[in-house]
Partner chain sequence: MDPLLYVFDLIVFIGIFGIVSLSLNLEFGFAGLANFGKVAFFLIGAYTYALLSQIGLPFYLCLIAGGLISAIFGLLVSLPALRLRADYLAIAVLAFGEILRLIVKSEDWLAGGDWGITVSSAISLAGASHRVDALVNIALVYFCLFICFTVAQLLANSPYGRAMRAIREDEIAAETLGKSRAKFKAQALMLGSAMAGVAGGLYAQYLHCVLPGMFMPMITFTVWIMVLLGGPANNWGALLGAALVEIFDRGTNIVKDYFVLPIDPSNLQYILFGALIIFVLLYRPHGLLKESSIKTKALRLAYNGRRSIKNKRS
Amino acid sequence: MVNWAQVIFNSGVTGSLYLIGAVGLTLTYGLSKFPNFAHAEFMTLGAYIGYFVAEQLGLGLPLALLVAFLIAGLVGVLCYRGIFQPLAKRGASIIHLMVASIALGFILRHSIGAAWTWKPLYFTATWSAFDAGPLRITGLWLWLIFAALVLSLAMHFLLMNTKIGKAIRASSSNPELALASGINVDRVIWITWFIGAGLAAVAGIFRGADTQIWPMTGWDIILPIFAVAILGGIGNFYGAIAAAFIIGLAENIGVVGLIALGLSTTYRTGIAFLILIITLIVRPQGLAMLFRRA
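With the form predicted on its own in mind, please provide coordinates for the chain only.
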């Protein structure tokens, strides 16, 4: 008998993780105009930084999230300014920038492996589990859902009520007009990369704390993250929120189907891939027309 209440709750947990990981990707994608595959390594870097702060220094999860956000955000800005910005100014195409991001990701991934080894690491903190009616809930999952809620409210406020948020929206919609209006588009992109890489690090910590940490942590979930960004509409924050939970729900319902068919649940990633393909064929603009562009 399928516990559908648990399936729905698990979908919310999965969607929350994908939302945190995808917001930065969709915003940087919308501004920089290329898919940054090194985004996966920002998640991995965040997981390791979080492990170091929370486990090795014993400073707890909240401080680990903050430190990982700041360090990964700085790394993201340095990567953009040192690699992608110079390439873009020299006329590099989307393909060139995408390949450069894959190469950067490879370098970061193996640098992380060399620094921390490829042996899996685990958070030792005990996340208390309890029953709430038909649901089985852990403290970590509540932290994750809370973080996604705070992120959604904070990003809404940033984009709608601050100068930098309005500059981000203007630069994403029409960078030439934004530049002509006196907006420093380069600075806006740097800030967006800082936020994007920082949020990726936060997603990496939650992913690592719920499973394990190893140099492929980010790469393991980069496909669903891209699926969320594309389904939501490139550069559309509100579309990404809806897409994250749509894909989270599709994956968890898909797991029920896989189990019913006697198949391995490792095929769940294929569900995101299927949604990605269908979106590109049927509605390449994603959910962008249904939400205000941000």
Contents of the next structure:
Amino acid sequence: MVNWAQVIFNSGVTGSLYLIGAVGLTLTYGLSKFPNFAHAEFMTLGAYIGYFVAEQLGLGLPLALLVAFLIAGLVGVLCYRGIFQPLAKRGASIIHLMVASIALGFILRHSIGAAWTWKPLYFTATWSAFDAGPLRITGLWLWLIFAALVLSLAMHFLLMNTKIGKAIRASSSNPELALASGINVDRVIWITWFIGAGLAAVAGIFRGADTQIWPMTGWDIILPIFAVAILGGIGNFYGAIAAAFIIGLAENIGVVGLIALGLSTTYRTGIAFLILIITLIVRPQGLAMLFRRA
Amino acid sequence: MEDALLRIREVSKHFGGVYAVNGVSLDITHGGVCGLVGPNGSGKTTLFNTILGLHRPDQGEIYFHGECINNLAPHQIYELGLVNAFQLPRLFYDLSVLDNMLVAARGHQGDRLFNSLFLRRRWQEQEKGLIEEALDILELVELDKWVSSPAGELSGGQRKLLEVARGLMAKPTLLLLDEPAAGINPVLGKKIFQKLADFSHNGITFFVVEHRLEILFEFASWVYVMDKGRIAIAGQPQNIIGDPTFYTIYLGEE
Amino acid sequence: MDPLLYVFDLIVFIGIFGIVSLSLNLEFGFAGLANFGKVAFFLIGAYTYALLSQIGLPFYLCLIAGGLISAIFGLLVSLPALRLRADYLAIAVLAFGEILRLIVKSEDWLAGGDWGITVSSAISLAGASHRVDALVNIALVYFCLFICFTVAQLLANSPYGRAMRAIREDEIAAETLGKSRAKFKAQALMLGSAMAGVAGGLYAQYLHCVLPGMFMPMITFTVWIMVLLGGPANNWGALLGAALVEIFDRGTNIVKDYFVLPIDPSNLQYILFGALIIFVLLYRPHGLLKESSIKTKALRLAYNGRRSIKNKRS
Ligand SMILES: Nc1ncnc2c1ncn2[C@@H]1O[C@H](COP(=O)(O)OP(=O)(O)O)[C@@H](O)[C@H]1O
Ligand SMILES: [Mg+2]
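For comparison with the form predicted on its own, would you give the structure of this protein in the form predicted together with its partner chain?
The next block holds the full complex; its first chain is the one shown before.
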């Protein structure tokens, strides 16, 4: 007997994680016009920093989130400034930018491996699980959903009501026009990289706390996160919200389906890959037309 | 006009709300140079791109040799002998000038995968002949000193010349030239038109967009004037020059 | 370990990855395709080899079948994928490779799941020493490499290769000059996949096994490093890149065995790879060897005889 309430709830949890992970990817993709594969390692880095702050220093989850956000954001800006901006200035093709981002991923992933070894780490803080009606819930999941809600509201406020947010939207949809109308596009881009990498770190902590932390933590979920960014329409925050929950649902309902069909549940990750491929082939602009461009 | 080489009927193409080409009908007959003029933004390039198959027309039909080419891909249209030289040169910048020319050669046996691996003899001979032709054309446009240089090393004017030369290399039946003399020094520009006239004796028909009216009108036998996506007037150059609407449309906006 | 055997082993790896590097060079260097799923076609070749050799087919048929099936997949993938922009294509084929890896990982009945399949050597001589075995492998691998290299060179130096490069430079212009980009790209992907498939078969029989863990996306990116380092659109560059990356890989492994470093060499290796590739992209985007020009007999004659052609005319 399938507990559908649990399936829906789990979808919300999965979607929340993917949303937090995908916001930075979709915004930097929209602005810098290439997919940053090292976004995966921004997540991994966040997970380790979070582990360091919360477990090794024992300062708790909220502070871990904050510190990881700031440090990873800084790393994101430095990577943009040190690698991607110079490459773009030299007229690098999109393929070169993608390869560079993968190379950056190598550097970050293996630096993390060198610093913490490849042995998986676990958050020891126990997230009390409790039952609410038909649902089994853990404290971590509530934190995660709460974080996704706060993020959505904050991003909505940022994009709609602040100068920088409007500048991000303008630069993403038409960089030449934005430049011509006096927007400092360069500043917009690095601020976006800061926020994007910082949010990736937050997602990394939640993923790490929910499963394990190892140097592949981010890479393990990078393709579902690409799926969210692309299904939502590149650079489109509101599209990403919808896409995150669509993919969350697809994965969790998919697992039910896989079990019913007698297939291995290792295919769970493949569901997002399949959605990704189908979106790219059938509708590469994603859901973009359905949402106000943001 | 059953024998028209290119027949365009009520062709429209719009981008969003903008009608770049709006119900254009025209005929190009065999031989000679046919001109297309009009102010910037009147839709000339868009019309060319639509003929080429780069845009699918929203309405209307395009016939080449009596065959409807609306639904053909650009490479199929090229195979029929309808070739284009772009307004803004689109060269293969990392390839040599000569290789740029050879890419354009129509019916090169070595373009096929199988032949390139197994029948190398077959196209080597052909390529020798094509190289001769390419060198002749390059000499004509004064690029013969640059044969082995990458196209990316050419100056703006030379790029334009190579773009035109590449079109000639395909030995088309109809060659669309989008502002061939723009950015080239006037003397050479005029010389190129003279050469084009020579080629037209060899059976190539030219459909030319050109802002240098004094040159175009000397060589064209028929001119279409385009304005706001429509053909406003058409006629022989001397009649066009005498037509007052021509001045209001064209020169009035310069 | 026998040092000579160590060198032989290195030579075999250079050969196998030389083939994969040539295949990516064909797709990316010449045709401009961002194949981020190279490992998928390597995997197909390897598993085809493993499964067919299990039912007793001779090694050469297994190798050929691996190449063919991989080519068919290359063609199938190309049908929907070639309309895509470079970045979309890259992401789509990367996901395709991961799906394949999930399938061989999950389907125990077919591909042995996590435990993989044991594969016997292509050619096993009775009573031969390890060294002789390694030499036989070198002969087999370099025979295949020679064929792939010859094909790649013939293509590169032909009107066909010229058309491919034209599509890489400007696919719209090439299309209006009669080059069907769909056809050329599909053929590039098909040929590249065939080569990668053969290399996969060689890899499977050399390592005596296939496991899902052997086909991580890391393989794809290692091959990208080879091509970008050696020089895209230069087949010698692809081989040079493969040799340098493999030697570097061994070098760090030797360092690991004999020295104590403050940082684990296998991590250091990838950090250096990453830094190297970013350095190459920034300061030497054309790689070590620059793009080879197109050489046909007719062109050679023309260039050598150019002055005389001109004199004759003037
Ligand atoms: N790809 C396009 N997308 C949107 N609008 C276009 C596009 N190409 C041309 N236009 C518009 O169509 C009109 C005609 O342009 P064009 O054909 O280039 O004119 P011309 O060649 O006569 O100068 C212009 O208003 C131009 O802005
Ligand atoms: Mg124009």
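As the structure is a computational prediction, the values presented were derived from the model and not from experiment. Take the two forms, superpose them, and find the largest set of C-alpha atoms that agree within 1.5 Å; that set is the rigid core. Numbering follows the first chain given and starts at 1.
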| property | result |
| --- | --- |
| Rigid-core frame, C-alpha of L57, shift of 2 angstroms or more between these two forms | no |
